[in-house]
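Quick heads-up: it's one chain on its own, the form predicted on its own, in structure tokens.
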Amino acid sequence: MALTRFGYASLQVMDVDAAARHYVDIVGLRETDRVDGKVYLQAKDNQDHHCIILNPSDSAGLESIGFKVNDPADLDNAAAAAEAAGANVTRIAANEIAGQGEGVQITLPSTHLLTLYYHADKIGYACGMENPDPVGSTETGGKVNHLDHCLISAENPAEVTEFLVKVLDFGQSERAMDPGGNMMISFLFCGNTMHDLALGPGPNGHLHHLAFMVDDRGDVVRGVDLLKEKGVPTFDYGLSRHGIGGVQTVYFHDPSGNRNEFFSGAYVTPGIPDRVPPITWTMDHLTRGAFYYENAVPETFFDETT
């Protein structure tokens, strides 16, 4: 089977309208649909119907994550492989998720729901589909190109990594190991950049953050400026850099508490599992791997999940 990329995150939010304003005015997405109380949004450089779904809820968190496959037959192949590995698998009918064809939903060992799908309705690029202006008009929100990855928490990241690699053909780019040889953090890819999905320690079923890609460090800085202008608090360090991946980053939260990230600079991977060995970080160097400039990790960084 062939997973091609991280397609969307379906979020639980406590105020749909406030969340929609955040993802449009702060993050820089465009609203594409509203169906049955849910709001669908997409980034400017993607033609698919959505990359974010906002679901009304009493609490923040992650409802599910979606990955696109290369061929409709990959859905049956993935379902068979996941069932053979003992995972719960359910089928999703076409248009059960607005703008999306039929899918297969797999419950990961961490209890997260991962949805695979092939078809998404095409809405066109934000700059237009005929004689587009590559610069575009002055926009509100961050200069976001696309939803790039998410980090989910798991009580046993190694178990979930093994499932994703052996059953769903993810590759691993980097990992952090404790002195006993246990995998604590795992960075996985199905496309050609260093992570589409990452796993860290924490409660099963929770979300650590969603990351939105911008062009370069300058756009990360402009994102920080926007957050300050709009009164959106940033994570303790503000603008920083990860040793893992070498990317520039800033973290902040949506109105419900779901953590977001603006980042740039992810390196290119082969896009094929097992082509190159993963980079390994030991726990005595993980502070530098997490926050390169500060060489320290506040407890809240891993403790806060939704």
Contents of the next structure:
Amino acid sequence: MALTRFGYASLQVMDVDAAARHYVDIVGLRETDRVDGKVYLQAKDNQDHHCIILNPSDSAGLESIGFKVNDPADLDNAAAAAEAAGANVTRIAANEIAGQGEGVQITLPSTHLLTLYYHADKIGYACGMENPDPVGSTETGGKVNHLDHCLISAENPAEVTEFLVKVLDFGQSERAMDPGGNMMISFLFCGNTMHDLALGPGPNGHLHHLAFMVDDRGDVVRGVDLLKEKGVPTFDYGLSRHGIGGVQTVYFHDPSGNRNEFFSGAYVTPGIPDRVPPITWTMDHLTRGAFYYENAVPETFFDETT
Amino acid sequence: MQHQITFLDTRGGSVRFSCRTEQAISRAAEEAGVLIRIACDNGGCGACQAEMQSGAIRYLAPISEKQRRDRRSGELRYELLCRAVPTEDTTFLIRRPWRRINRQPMSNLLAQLQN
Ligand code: FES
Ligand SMILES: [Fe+2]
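The form predicted on its own done, now the form predicted in complex with the partner chain:
Full complex below, order starting with the chain above.
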């Protein structure tokens, strides 16, 4: 079985129009569809129908996350493996989620819904599909290439990690262990870079952040400038670097309080999942692992999830 | 129009300041040198949760209902101070400790300018 990429995050927001403006004007996504009050958006370097779905709700948070599989038969294989591991699995018909083929929805041990699907309607790259201009528009929001990864919170990150590695063939690139040997943070990949899905400590079912990849450090700096100019609430630190993964980063919030990240520089994960040993961080170095320049982690970092 | 806001902490501490009717309570607190925890500033993350003991508020913009509830019992418990404005004198039990900053006259002036 092969999961190939983090396809989309389906978000709950209290004001769909305010959220859509944020994801277009600040993050720089394209609005691709509106169906039944939901808004669909996609980044410039992804041809699929959506990478974000905005659902009207009375609360902020995550409705589900979607991962693409390599082969239609993977859907049945994944469903069987997840059921055998005791997970709740439901089927999704084609177009039940707009722009998307049939899928399988698995409830993770952390109660998060994980949707697997093979087909997505194609809308093409933002630059067009014929004789494209290699330089994207210089006028739209953050210079985001694609939705890259998300960090979700779980009461027991180790249990969810085990499920994702054993049942769905994720690989682990890095992890943080507490002094008692419990896994507190876990970075998992199914694609080419070091994290597609990460787990941190916190309430089951919550979202910590959604990360959008930009080209380089210069675009992260430009992103910080944009956030400041537009008055978007950012995390305590502006531009920083994570020790874990070594990526340049800035965190900010959408108008419902869901946390976003602009980042660049995730390293390439070579080899077959489960054959490349993960990097381990111990608690006495975690402040440096989380924020390399500041060497500190504000309490707000793991406490506030949506 | 202004209302008096009182913050209580779990160890018997308290602080009092005034808040305009169109001003988020977190902003008025900041102007008064009382820094509560704020993360998203958008009514979504729950950093600014407080239990209302008396008084009344309304919200400037939508807030995440889930963050008003106790995570274990599901009961309505908190208000979110980053988007709450008082409609009368109001008292809150603040979930996370606040920090006091002693402002010099110049800093006070700057704070007022910025709010
Ligand atoms: S600061 Fe996030 S809800 Fe108020
Ligand atoms: Fe991230």
